[in-house]
Amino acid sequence: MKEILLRAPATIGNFGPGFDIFSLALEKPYDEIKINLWERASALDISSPEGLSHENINIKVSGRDEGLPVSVKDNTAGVAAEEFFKRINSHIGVDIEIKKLMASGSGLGSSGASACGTVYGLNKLFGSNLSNDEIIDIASKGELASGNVAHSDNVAGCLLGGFVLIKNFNPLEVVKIEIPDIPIVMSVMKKKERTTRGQIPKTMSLDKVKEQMSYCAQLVYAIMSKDLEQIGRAINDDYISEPVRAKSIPKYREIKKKILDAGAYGVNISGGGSSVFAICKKENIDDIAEIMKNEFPANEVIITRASNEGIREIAQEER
C-alpha cells in the first residue's frame, strides 16, 4: 500500500476543567488527510544530519488553509512525520496533503489532526505496528509547531474519538470513554495570538486545586454515567485555561450566562480557544445557537455532537 486516505476529527481539548489531560472528539467538523509515498528506497542513516532531510518530505494544505506554513519544520503534521522516520530508522520520501475542513486557530484541535492523522496513516503504510500510545507520542511532538508545547490531549482525542483522559505522562498512557449522546453547539471564533499557553498562571491556591480536581472527578463520573446534565454542569467551571482564554472574548461572561439561561447545561472555551461551546439538550439546539449567532455575528456557529468514532479510513469516492 502506497496511499492512504483519512478523516481526523475535530476536538475539544481541556474539555472543561481538564487543562491538558482530557479531550472529546466530535463527529464534525473535521479534516482530510492524503498521503502517498514514493518509490521505495533504502532506510537512510538518521543518526547524522544529512540523513534527514526536509526535502523528503512534501506538504500541501488545500480548502480552508488560512496561510497555514507548509514548510516542514513550521507544519505540525512535517513535524511529526519527521518524529515517525526518526522512530522507524527510516526516511523514505512521502507526500502529504491536508484538505483543511475546520478553521484553524480556533481551539478545534486543528493542528492535533494534521499531526495524528500524519502518524497513524504512515504506521499503517510502513505496517510499523506502532501502539495507539505511541502513535499520540509521536504526534504530540508535531504540536510543538503550533503552540511549542508537546501536548497530547488533542492528538489523543482525535486518535481514538470518545472521551479520552492523560492516565500516565511518562510513559503516556491514554484511557478512552465511550461517551454518550452529546449535543453540542459551538462558536467557532479565531484566537488574535497564536497561543495563549504561557499567559495561564503557573500557580493557583490549595482551595482552587481541590475545586479543580472536583471538576474533573465529577466529569468523569458524569460521563460513565452517561449523565448529560451532569456532564455539562462538570464542564461549566475551570480555575485554569477559562479565565485566561476568555480575556479575548469580548462579554464572555455575560454571554455565557444567556446560554445557560437558555437551556445549556454547560458552557465553556474550547480548547486553547477561542472558540465557545455549550452542551444541551436535543430541543435547546435551536434557541442557543441563535442567541450564539446574534452575540458573535461574525462567527460561524456548528450544531455538532461527541463521537466515539476517531480517525478512520476513508475511500476516493467519501471525499
Contents of the next structure:
Amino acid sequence: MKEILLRAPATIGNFGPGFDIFSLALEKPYDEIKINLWERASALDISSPEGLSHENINIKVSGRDEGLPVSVKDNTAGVAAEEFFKRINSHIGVDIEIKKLMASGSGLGSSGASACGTVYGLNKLFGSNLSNDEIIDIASKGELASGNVAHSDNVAGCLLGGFVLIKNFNPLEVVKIEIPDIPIVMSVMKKKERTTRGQIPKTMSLDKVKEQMSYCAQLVYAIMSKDLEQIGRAINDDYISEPVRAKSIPKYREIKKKILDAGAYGVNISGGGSSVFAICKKENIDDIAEIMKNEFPANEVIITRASNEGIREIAQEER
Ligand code: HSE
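Having looked at the form predicted on its own, could you now put up the form predicted together with L-homoserine?
First the chain shown before, then all remaining chains and molecules of the complex.
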C-alpha cells in the first residue's frame, strides 16, 4: 500500500478537570489527511536515524487554514513523522496532505489530529504494528511544534474515540471508555496566543487539589454510569486550565452562567481555548446555540456530539 486517506476527529482535550489526562472525541468537525509514500521510496531507505532529512517529508495544507506552517519542524505532522521514522529506524520519502476542515488554534485538537493521523497512517503504510499506546506516544511528540509540550490527551482521543484517560505517563498507557450520546454545542474562537500553557501556575493548594481530584473521580464515574447530567456537572469546574484560558474570553463567567441558566448541564473551555463548549440535553441545543450566537457574534457555532469513533480510513469517494 502506498497511500492512505484518513478522517481525524476534533477532540476536547482536558475535558473539564482532567488537565492533560482526559479527552473526548467529537463526531464533527474533523480534518482529512492523505499520506503518500514516494514511488521511488525503496531507493531512499536508510538504516540509521542520522540519515533523516527534512527534504524527504513534504507537507501541504489546504482547506480553511492554508496559513499553517508547512516546514517539518514547525508542523505537528512533520515532527510526528520524524519521530515515527526515528522509532522504526528507517526513513523513506513521504507526502502528507492535510485538508483542514476544522479551525486551528481554537482548542479543538487540530494539531493533535494532524500528528495522530500522520503516525496512524505511517504505521499502516509501513506495516509497523505499533500498539495504540506507541502511536499515541509518538504522535504526542508532534505537539511540541504547537505548544512546546508533548501532551497526549488530544492525540489519544483522536486515535481511539470516546472518552480517553491517560492512566500512566511513563510508560504511556491510555484507556478508552465508551460514552453515551452527549450533545455538545460549541462556540469556536481562535486564541490570540500560539499557546497559553505557560501561563498555568505550577502549584496549587492542597484543598484545591482535593477538589480537582474529586471532579476527575466524578467524571469517570459519570461516564461509566452514562449519566449525562452528572457528566455536565463534573466538567463544569476546573482549577487548572479554565481560570487561565477564561482570561482571553470576554465576559466568560457571565456568559457561562447564562448558558447554564438555559439548561446546560456543564460549560467549560475546550483544550487550550478559546472555544467554549456546553453539554446539554437535545431539547436545549437550540436555545444554547442561540445564546452562543448572540454572546459571541464573531464566532462559528457548531452543534455536534461526542463520538465513540476515532480516526478512520475513508474511501476516495467520501472526500
Ligand atoms: N491538555 C492540553 C492543554 C490540550 O490544556 O494545553 C490542548 O488542546
